[in-house]
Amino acid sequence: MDKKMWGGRFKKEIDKDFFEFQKSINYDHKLAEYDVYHSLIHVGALAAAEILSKDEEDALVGALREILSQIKKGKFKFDPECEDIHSDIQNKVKEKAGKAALKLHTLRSRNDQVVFDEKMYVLTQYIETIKLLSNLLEEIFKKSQDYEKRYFIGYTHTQRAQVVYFSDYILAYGQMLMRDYDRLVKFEEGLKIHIGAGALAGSPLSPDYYRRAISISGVIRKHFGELSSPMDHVSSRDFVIEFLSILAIIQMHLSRMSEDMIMYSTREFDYLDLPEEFCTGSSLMPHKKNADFLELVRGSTGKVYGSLFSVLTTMKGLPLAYNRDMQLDKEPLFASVETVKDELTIMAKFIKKLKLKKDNIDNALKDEHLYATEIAEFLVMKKGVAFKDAHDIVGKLIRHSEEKKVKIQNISDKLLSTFHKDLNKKILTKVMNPKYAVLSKKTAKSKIPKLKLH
């Protein structure tokens, strides 16, 4: 068993099975770096309050800096026998600083440490996530430029609807991800990190001591705010839920994009050529080129949604202030962060190598149904026909084409005039082509925004 940070009130040893059940070191070791930052700030406050001598302060700071260096170099090894990362850091400081370590936990609580650590973790992951999101957006914008004037088929209800530019199609996903980018920025702007809450009632240490310690700690200072409610601070995980919510929305957009690309790469559509580096074959069927990366993105949506609902459910009935239930927010948080970061990394490389099958798309663009709306709009805009009448006229024209198995553009002018006096082959030739279809729409086209990393 490890050396615990508690236990003086207990006579009996903790049950071994319960100890294994309740310990969190196997996942909260990810918070080691941030836990050291908390200790460095706390040591500074203790020194300012003259609770630590100069020698004790130097010993503790030296030990903590050494541990921090090991973490940053990837040489830190957590002790799997410890209860949590807080205990592990405490024990390692004692090994290096001796008796001075007995004062390290003076006037603080793990309740305060863990929320500090998680906020620092989330801030770090925000920075990494927004960079990866930016990389994906850049690839989407480049792909839209590569196929800037290429026509594509737009769908509603998974049925062919109207002709669009491929650039507008893929930039629709760019717009979704841009909103995710903005959500992340707003989240970061609102994130406030506090210290000194104690277990729930605050600390005897002056806020001035903490402010002074933060200013020399080397930690990002812009996010530190004045602690107004220690009880709220130690008992709330809104920031975890908010971050998970944003990740869930990003995941939704990645899943929708994946579903589109899976569908459009099938032989039934055959519009997209997926890069082989991100596909796999079949152990039985030699011809298969399976979109496994995209399917795994789509499948991982359940995990990311589940993480959000897990934390929401954990928090929904907790009385003030801290409860051990809150320990269970970490694994869902860590899992979602890693999943989304991996997907963003790979999706950027995937989009870069994605290609259109131009001949197949051009063949699909010959579908006369794609131009039905343009015919109706022409009758309205150029011939003054009421839209309801124009809708009926074109609907009957489509039905006649289907029933008689004849192309609309092969119908004689005489027969066309029976649907409307101004309909003829010359007009239909003008209207029923991709260029007219996209240029007839006057609303603003999708634009490529300038990205500025925050």
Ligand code: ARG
Second form
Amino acid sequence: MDKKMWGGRFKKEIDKDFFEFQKSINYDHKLAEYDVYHSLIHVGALAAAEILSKDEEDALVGALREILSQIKKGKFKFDPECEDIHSDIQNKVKEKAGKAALKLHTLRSRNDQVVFDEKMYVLTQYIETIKLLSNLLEEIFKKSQDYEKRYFIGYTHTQRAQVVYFSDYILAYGQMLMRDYDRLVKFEEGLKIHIGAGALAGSPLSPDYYRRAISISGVIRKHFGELSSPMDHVSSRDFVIEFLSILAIIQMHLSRMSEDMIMYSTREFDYLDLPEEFCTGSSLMPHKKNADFLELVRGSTGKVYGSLFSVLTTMKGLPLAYNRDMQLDKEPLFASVETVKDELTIMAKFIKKLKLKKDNIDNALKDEHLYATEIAEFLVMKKGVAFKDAHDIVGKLIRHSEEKKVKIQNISDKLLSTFHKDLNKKILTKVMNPKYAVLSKKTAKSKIPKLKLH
Ligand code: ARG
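Now show the form predicted together with arginine, given that the preceding structure was the form predicted alone.
Full complex below, order starting with the chain above.
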């Protein structure tokens, strides 16, 4: 049996190497379930238009449902000899439904099927991704509560800056991921699924037939939209690029989190105790506990950004309408989806088990530099000093302490008053501590954002 869906106008056999090169079955088999949905809707429309008899409709629906149940049970085996999943399912329907299968592809094109299939894939993956993302957010929120009111070192330029609450620190990542959450929700709301574009010029079937057939499936009904431009429909992959962009932003956030945790767990910082279950050792150096999970997340950024750029570049010069180049959007799409989902799953478990090294953090909190800004702010707020002057006074104080190798809090009142008349030990003791530092800030509230679950 010829496994291709075309061939009538060809005299020569397809070159074997070229056949292997052009086929997509090895990856687009992941779209099998959605391709069956397209066929079920299409059969419904063909029957409504009386192009199929009742018997033919029953035979096709029966065959398609059998295939669907195999897919759902994980028993579906794709035929690697086929060009793509659309041809494979067409052939399988033929084996089960006989002659009626000759009418399955009436007035339709794989160009229409493939967009439908990919949109359904993206919708399904959206649902899974948003679940995993909320799960990670829950763990971040819990961790912020576990360590509520615990002080942490805030950095800018990777230099010690000011004292913050650990909850403020970790909730900053919560905020980033919340925005990703909102981006995903908006993306889903805007995703429109069409059917009936033909190869590019539309279909002689009335959209009413499709609308009626679609009412069998709730998910599709919500997203079903009137087809206003069949040419745009079969030739756009904006929805793939949009989804990949959101995944790339999530990836960027996960990578930043990972980098922070890698750094804070080194012996140079030593603020975090990473869960051993997600680390590996060295085959040579017995002492090593390497943050491999975090490194792999950081490293996967190349793959996830690459996927986005791959599809953007594939699309950039394509003339209207469908071109075979577009087949190449699937591997990058699948790769990004699978990578980000895995990362979200593991990151939630990782955060749950993450621990702070309290003693080391407390030790770091003794660093007087961390309170320089608070001294300057005190002079401004309580003593009416101009900020530029306050900045200068504290700068000189820090310089004195470094040059003379003396702690600011050990400088005598007499000497302190030469920096500013109102400076004394009592004031410095009040200002140079973590509690004062965080409580003096009115805009940092460390609130857990509201997660409206979808
Ligand atoms: N495998 C193709 C793809 O992924 C399906 C559409 C093929 N259409 C065609 N006219 N060759 O884009």
